[in-house]
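Next up: just one chain, as structure tokens, the form predicted on its own.
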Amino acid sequence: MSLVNPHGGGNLRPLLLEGDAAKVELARASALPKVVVSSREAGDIIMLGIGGFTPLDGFMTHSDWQGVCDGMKMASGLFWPIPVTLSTNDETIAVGNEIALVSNESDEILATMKVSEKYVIDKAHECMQVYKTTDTEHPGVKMVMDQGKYNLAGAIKVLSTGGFTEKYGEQFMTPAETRAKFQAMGWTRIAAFQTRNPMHRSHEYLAKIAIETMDGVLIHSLLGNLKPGDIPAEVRSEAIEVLTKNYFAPNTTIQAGYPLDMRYAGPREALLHALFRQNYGCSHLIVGRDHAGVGDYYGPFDAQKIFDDIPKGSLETVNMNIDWTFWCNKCGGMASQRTCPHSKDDRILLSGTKVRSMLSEGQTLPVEFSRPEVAAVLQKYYQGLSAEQNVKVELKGHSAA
């Protein structure tokens, strides 16, 4: 057996170019018109330019922007569930220039790129299909309504991975690196455990699940920005670490990241996983309850369902679909929906804002919810928080003194 092909059934399209080439482009792009781009296009670009993104050579046109909203096909007829596309508010760009893409966090140049496309969409029908609101209290929503009132198309050239190399060293890697290291270990079924939170014990339960029935499991962390209040991702590598490493047994999992912002798209944001998933060779993508979501917007099982209405042969990575998990009490042990016959109040159920709120007051979690060395990990980072706090505080006092 053999690792599923690259999206697209071809080879990975790596866009970043290295060496002389880099260098000469580089140079060239010093010259051009520049735009600004944001967190979340930065992402894509470095997705682009690493073969996250395979077979895209850059970002969307119209024509391919309404496919992906109203069918979730290109134009070419590519399944592909969330629009690539990149915005500006800049009149003067026109088609045929060529522009050099700057991060709006570092100013470094990330690409280059010659427009084929300048067009204007409407975004709350973007909102609508893709996120299924138009709420701009939904952040997805939010960054699609923030964009410039123009979208540019057109091939790029990558020069840059944006400092996750320098900042995450082996645990970037990508599609390239995690295809070499499943075929150097032996793995063919490989599932992906998407993360943008530390792992609790539920968390752990899941990728144990998938371990019985797989050659190993890709913790894939998501490395780009987050909505406020949630974990940095230094700190949930470094959760994730002490658990693999404590609770695993050895040669059964791989930490890796990746560069996306989250866009808490629920249902079509898993869909992408799985997509990208594949590019970076694994078969199963594990879904679990409200994957991707936010709020209430999704049903908690509606990313899972999603995979039974695309049409078949969209992906070769398919879902691994996972019911609750939990401790319970009775059962004295992890458990699922499918498997517990418990009521909930044998069940040790802690949401995000309570697990919060708890490591900021200095309060130990049940070992029922999370193991010891994890939560001593986030009890360090939340401490320093409120230390960080405490400060800003006594300053504010000083000044108004």
The other form holds:
Number of protein chains: 2
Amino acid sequence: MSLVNPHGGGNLRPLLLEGDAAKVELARASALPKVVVSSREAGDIIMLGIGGFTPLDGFMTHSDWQGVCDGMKMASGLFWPIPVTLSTNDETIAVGNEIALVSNESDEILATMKVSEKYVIDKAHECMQVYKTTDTEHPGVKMVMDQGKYNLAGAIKVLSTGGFTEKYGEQFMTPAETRAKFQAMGWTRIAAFQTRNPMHRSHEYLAKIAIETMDGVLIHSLLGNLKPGDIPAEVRSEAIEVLTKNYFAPNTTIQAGYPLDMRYAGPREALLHALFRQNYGCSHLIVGRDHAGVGDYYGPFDAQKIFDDIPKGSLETVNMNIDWTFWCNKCGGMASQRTCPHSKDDRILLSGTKVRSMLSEGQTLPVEFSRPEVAAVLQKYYQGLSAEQNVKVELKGHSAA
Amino acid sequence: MSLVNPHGGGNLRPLLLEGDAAKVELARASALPKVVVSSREAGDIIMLGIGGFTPLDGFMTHSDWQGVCDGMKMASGLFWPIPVTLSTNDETIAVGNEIALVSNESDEILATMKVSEKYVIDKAHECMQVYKTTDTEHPGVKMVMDQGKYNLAGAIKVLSTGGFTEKYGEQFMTPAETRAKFQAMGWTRIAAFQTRNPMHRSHEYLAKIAIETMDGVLIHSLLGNLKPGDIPAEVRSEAIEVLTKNYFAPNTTIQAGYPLDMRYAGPREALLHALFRQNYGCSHLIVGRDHAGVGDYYGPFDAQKIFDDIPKGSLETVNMNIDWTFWCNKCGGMASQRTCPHSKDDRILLSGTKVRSMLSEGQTLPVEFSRPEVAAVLQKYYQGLSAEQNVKVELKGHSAA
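Return one more block: the form predicted in complex with another copy of the chain, after the form predicted on its own shown previously.
Complete assembly follows, chain above in first position.
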């Protein structure tokens, strides 16, 4: 048995330059015209840098964009569920130019790019195809609608990991690093648990079902930007740390993070989550209720169903679907709608709003809902927030992804 | 998606005659020389009758026997882990004879057979290869050692299901019937839960892990003979009935039974369990701790490991391994050694002897160990036994298979 292959079937393709090559390119880059990139674009650049978007060599062309929007495949025929594009309003950039891509947050030069194509897209079409809505209340749609007038395609050379290495240390693992770790552990059947929220008992249950039947779980946190009010990565990370230390057997979990921003594209993003987990070496992606969703734009299990609709062989990494999970008093244990025959009244279900208000007020959460050690980390965080900040915070009670 | 193919890749091969053909053959059979068969052999005949041993056409030849003992394959190359043989001490039976096979319990004619080969085996060799011991304290070894001097090979025509249909009604499902049922339910990913004991919470947990990730579970009870002291099939069946009714979601389990006697061959029997579950249409066999074991003849996870040692493609039905399971007070839920980091002191573990004595004395079992409804069924059974019978009863606390 061996690990799943990187997407496309070849080797990992990290676009990050290192050592002298990086220094030379950085020196050259400082003289190039600068294009400022958004937080989402910066995350994509870093993901391309570490090989998470293997086998892409940069940002997509118009025909790639069209194929991905309309049929989830690039011009080459390669399966890809969400456009990876770069935009600008700069009228002066022309095909053939070399440009430096600069973070809008840190002013750091993240990459250089040779512009192979400059094109205009139908943003509303992308939103309808990918997000199933053009409602700009949807944070992913808003990101597309806020893009520049032009998209720029081209191969990139990545020069930085944008501060993630410094901020998250060993937790910021590259696909090559998770693969090496899995091999050192002798793991081949690995479920990725995608998370952008702290893990309560319902999420622990999902991860443990995977552990019961596989070699281990990669608890894989999004370290990029979230919508306002989501729990910051460092708090999540601490909460996951106390959970695994106290409630998981040794050598069954690895906690790591990846640099992308959430797009909240629901089903399409679940496919992207599986795609890049294949690059990280995971054989399975746990897909629970409302995976990568936001608001009511997607049905609670649309992100599971979409895996049945893609052509066979699109991905080696497969979905491991799990239904809505909770503690049930009559079951006397964790369960899901597939394993519990009892009624809602027997189940401990707390809304996100309720959880947040309990934690902000220093109340203890029921032990059936959250481990006391986890609740304590969150309590500390919420109580450190100002009253005004607290109002904005929205903690989702059951969707981690 | 479709169901797994019957073993060998062809159609199911039930050897049972029905209607007029059965009547004619039965009339003919009554004039044939009779060979009395043991309970194990009777179970094998009925299994051949309903197609559970597809694609066998009868009892094995010497070269089949040798190949199965030494390399788990028949002369044809077909994978088979345990000999399916018929024995006799009758010196008068000769190759070419037609004989009637008669139950040693009911005197019923179960089948006719044309003897194609009469041969002597090295019983100790079979025992060492299949059971890993020649100790006649081992009930499977004893069965082999008690066999007649000669083995008889030949194709059989089956005339009866030996009373199972009458005794167990709809629960005695044939492979064709379980397959039809799975198709009607729209199931393709089905785990078989092998059981020869009542289901306590540890077994419920195994089944529910499968349900969380698959279409459903076939709770598949052995209806043939067990070693003295095991719980009778009808009591088990009632206990499973109250369990599924009260603690499983509708349309996630099917309870059925099969006619074999236990051989207690541990790892080799786990492979046989997977093989005939393939005929029943199950894609997976749940393999827990000490599957099909007895005493200390096998390591607790030998029956899981053997699946890694058979040639790829031997079986379509695969093993779903689950570690030793229990309630843990610190976890506050069911767990296994793979998901619980706590110590033995935190776990609710009762020996079989302890469970039996508690039930016999009318004590309640901890709700973390057994569902009250299940415990009540068992209590009623134990309290109905005489004191002398009770001493003989041995209830295993954690191994269902």
